[in-house]
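Presented as structure tokens, the chain that follows is alone, the form predicted alone.
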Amino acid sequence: MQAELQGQVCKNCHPLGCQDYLEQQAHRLSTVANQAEFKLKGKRALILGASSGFGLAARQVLMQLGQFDTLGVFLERPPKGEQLGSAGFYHALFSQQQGQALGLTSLNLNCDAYSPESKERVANALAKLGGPVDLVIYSLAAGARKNAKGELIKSAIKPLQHSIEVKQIDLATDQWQSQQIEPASSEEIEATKAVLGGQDWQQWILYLQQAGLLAKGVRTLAFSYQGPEHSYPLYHHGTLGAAKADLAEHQGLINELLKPQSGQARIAVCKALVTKASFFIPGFVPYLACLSKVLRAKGLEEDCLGQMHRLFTQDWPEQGDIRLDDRELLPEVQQQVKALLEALNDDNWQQLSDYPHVKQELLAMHGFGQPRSQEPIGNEQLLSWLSLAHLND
């Protein structure tokens, strides 16, 4: 099986090297649980948005290292007839069957978390756990989400005041491409801000609390980007940055919700990072390509997991974000990526950045690449991996 590309996304996924993909990750944990000590204190969390990206991670991370019960919640698609389903289907089955099998408490949920239905849902699933959750982690990302009306409101990711030039791969062609970014009219800044904002993240909160779902000393934890100065136009002073400023205030907003709880609401701030969602930000992948080359020719590169790794067996500061950006930011970084960027053209990019390797980071999510990639699926196989799926739903 060949993996189908357009544009930047990957329309289809291998079901048994996505396993192959999440058995990395467990074996990777498992040769550092001893090297660092795993510090959030807790027994039960719900992560919203569990099946990529730093969601997926984390529940590992929390299921591996501190023996954490989970849900997980996410919107993907199962296998049917003929279709396989999504990579994230898969990713949320395979890393609930890791946490069954060291014993804990791992349920899964597949429903729209921006839907208020949801809720209601979640609360029947949470009831399972056996007590409120200690931690709430809210990794939604998506390019729209309907509204309280039921209206679908849709993210833009574009500057605020003037146009600008970015230069785009496709990865389905593996073609340099430019792409002119008009700004953003205010009706749009509004609606990124309400599906990527921190709108949702509170009315969450709100809700789990007035249900009494959420444990005595809970953290709820989202996380953010803001990037090198030389990308503010499109992503910090854009329609992006406008969403994570919303989501930094709405972070006050719980915090002052959680008082009662002694809770307490906390935003990571974390690096550039090969997940499905970065691949859609227009000129992210040339400077992910490049950081890349920088960050691994000096032993510093991590990707989600190892980012996850460091979020939670590190002292997090009593005030302010939690940065797991410090290595990106670096100014010896950044002086040479941006010196490798501004170096890259029709005819070099490949050779002076490190985009086969990000190309397949991605593809290794999906399940290419990996041991088992080539191993033909019977629907014997989909049938009982669907069977396992509906248990909690």
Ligand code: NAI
Contents of the next structure:
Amino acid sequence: MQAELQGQVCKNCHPLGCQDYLEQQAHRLSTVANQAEFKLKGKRALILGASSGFGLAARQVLMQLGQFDTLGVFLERPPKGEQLGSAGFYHALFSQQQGQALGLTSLNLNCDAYSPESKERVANALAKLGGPVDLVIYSLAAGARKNAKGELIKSAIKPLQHSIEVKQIDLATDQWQSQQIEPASSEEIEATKAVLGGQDWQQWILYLQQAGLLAKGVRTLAFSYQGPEHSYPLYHHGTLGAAKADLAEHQGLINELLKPQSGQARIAVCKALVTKASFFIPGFVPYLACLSKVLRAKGLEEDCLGQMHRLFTQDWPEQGDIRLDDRELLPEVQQQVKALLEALNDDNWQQLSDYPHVKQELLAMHGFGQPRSQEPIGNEQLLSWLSLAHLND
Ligand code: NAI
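Would you mind generating the form predicted in complex with this ligand now that we have the form predicted alone?
All chains and molecules follow, beginning with the one already shown.
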């Protein structure tokens, strides 16, 4: 089976290749398990956004190094008719199976985390974990959500002040294209804050607290991004930065909420990484390709699993953000990344940057280029995966 690519998206996946991907993650963690101490106290975690990127990697580390029971929540396409469904559907399913094989309670819910009805479903599922949760990870990355009135609101990654020209790469044709991005309107800024900011995080914590589902000393964690100064006009000082500032504001409000039970809301500022969400960000793929080139040459590259492993095996600072973007932001790294970005042109960008590697990382996540990527998938196998996926509903 071949990957179907369109624009910045890989539209299909190979389920057995996705299983290979998850097994590689488990194998990597098994080889580091005895060398690094898992620091977070607790037994149970809720992960919102557990099927991909940072949320998936966090769950893997929590299960395998922390022996946490977990409930993973995500929104993914299950198989239907001829369609195999989305990679995240299989990531969540196989990750759940890995947890069960470790003797842990490991539950999944495929639902829209922004909808009020989902909170009740999550509460019912959490009851099966056998006690209140010690950790809530908020790792949703969505292009759009419905608001309280049921209207669809869409995020837009745009600058606030001036238009910016960025380079973008079409994955299907490997073409290097220019794109002009106009400044966001005030509606777009507000919509991006509503989708990617902290309001929904706070609503989750309030709901879980009122339902008595948060343990004493609970921690809740969300992820942020800052990036280097040369990318500020589009990201940190753009709508994305506005949404992340909103996340930080809500962190303060959640900390107030959690005071009576000695709980804490934390933000981990992560490095730029290949994930389903990051490929949608205008201009991000060329940056990722240059960053990867420089960090790999220095032996400093980490993927989502590497970042989440570091997160849970280090002591967190008493206050302030947990910085996992330190290597990305090293001055000598950014000098080289900036110089590389400036040197790229229509003819040399594939040779000078790490694009082939970055593209392969995205494909690997979708189950392509893996040991079993060419194996056929039978109908019976599909049906059995589907029936397993509905067990917790
Ligand atoms: P991702 O695309 O890999 O994963 C997003 C997750 O959200 C998936 O599990 C998906 O199923 C879930 N999701 C999306 N809409 C949903 C909905 N309506 N209901 C339930 N689940 C839903 O994204 P990634 O990159 O791991 O992003 C997670 C967080 O990390 C975001 O806050 C992002 O801003 C942050 N971050 C990402 C960086 C990157 O370079 N990828 C860098 C620093 C922070």
